[in-house]
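Below, in structure tokens: the form predicted alone, a single chain.
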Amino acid sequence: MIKKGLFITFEGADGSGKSTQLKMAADYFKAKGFDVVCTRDPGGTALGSKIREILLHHDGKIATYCELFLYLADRAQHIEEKILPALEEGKTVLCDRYVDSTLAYQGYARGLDKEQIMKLNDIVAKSLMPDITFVFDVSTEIAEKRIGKTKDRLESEAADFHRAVRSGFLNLAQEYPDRIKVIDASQDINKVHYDTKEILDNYL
């Protein structure tokens, strides 16, 4: 695998503001003359959009391993169809969620074996890991207020589930400090962007 571009992922609980920060980072990169591809996991391809619909809006129980394999199936398509080709062309890929979300949600919150998740992910993602990962950290209470009343299947999980997700992200940041950078997402949106930009400037 020849990777010429930059691969950056944006992680955090639902309501953390990561998607907004991805858009702001994309504008920042474009202003610097970078060729930017913005995408999301799941749902970054036409096939992935159908998988995303099942994952977020299926009316009924989804078995834990079924949920895991749906995310991995989406990623397999996403990597091959969109992410790797863009990186091989030297583009900067900004992705809303990636493997750290799988570890936080299906590993820490659902209780699946994290080592097993990584082995499976290495197969479908061809061992591709991000150059930088931002975790936008915010309390479960603040995140819930930001989401509002209209919630998808995962957003509707109990508060304990979301606390486990948050804890998972923070644990991963301690485990991979060189790659994962935690940003206080309870701050003003522009301050969060400034903190993100500062890390990007240092990296670049």
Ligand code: TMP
The other form holds:
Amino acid sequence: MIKKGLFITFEGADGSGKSTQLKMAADYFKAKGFDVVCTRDPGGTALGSKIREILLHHDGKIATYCELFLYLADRAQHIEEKILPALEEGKTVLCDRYVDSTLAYQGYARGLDKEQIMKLNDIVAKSLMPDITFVFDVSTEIAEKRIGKTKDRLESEAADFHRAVRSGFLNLAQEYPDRIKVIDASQDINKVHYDTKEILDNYL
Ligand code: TMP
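Please supply the coordinates for the form predicted together with the ligand, as a counterpart to the form predicted alone shown previously.
After this comes the whole thing, all chains and molecules, with the earlier chain placed first.
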């Protein structure tokens, strides 16, 4: 495939505010005249929405590898049906979570082998990696407050799990400094957006 559009991913722990920042960044791109597609992982397609429902709301234990393969199954469909066609048409794709979430949650927090995750991801995602990835970083305590009382299956995990996710994202940012940019998401949302824009402007 010939990728013409930009692929940007928005990552962070639950409660980091990344989805709000994705919407603000989308408005910024649209104002500049870009043709923007906003999507999310998991759940970016009709089939993926059904997988997302299982992942976030299944009542009972999901085996760790079952969880991993459900995220990857969602991604396989998402890549083929939505992300690659949009990039081929030259659209800017903004995606709420992608492979770094799999590495942070299933790798760092659940303890699965990260190299193995990467190999499987390369198969389902046809080796597509983002041009830029933002990690919206916030303490586990602030994130917990932002999530509130109604929690899904992953949000209901213990604080130690969420701390492992957070440090996983920070480790990934150290490993891939050219691609992954960490933003202090404990700041006011407009300042977080400003910091995001600054990085985007430099990139563009
Ligand atoms: P969100 O889209 O509302 O952030 O919820 C998705 C949840 O799924 C979130 O808790 C992070 C988790 N997740 C993984 O555990 N692995 C993955 O590969 C992805 C994409 C998300």
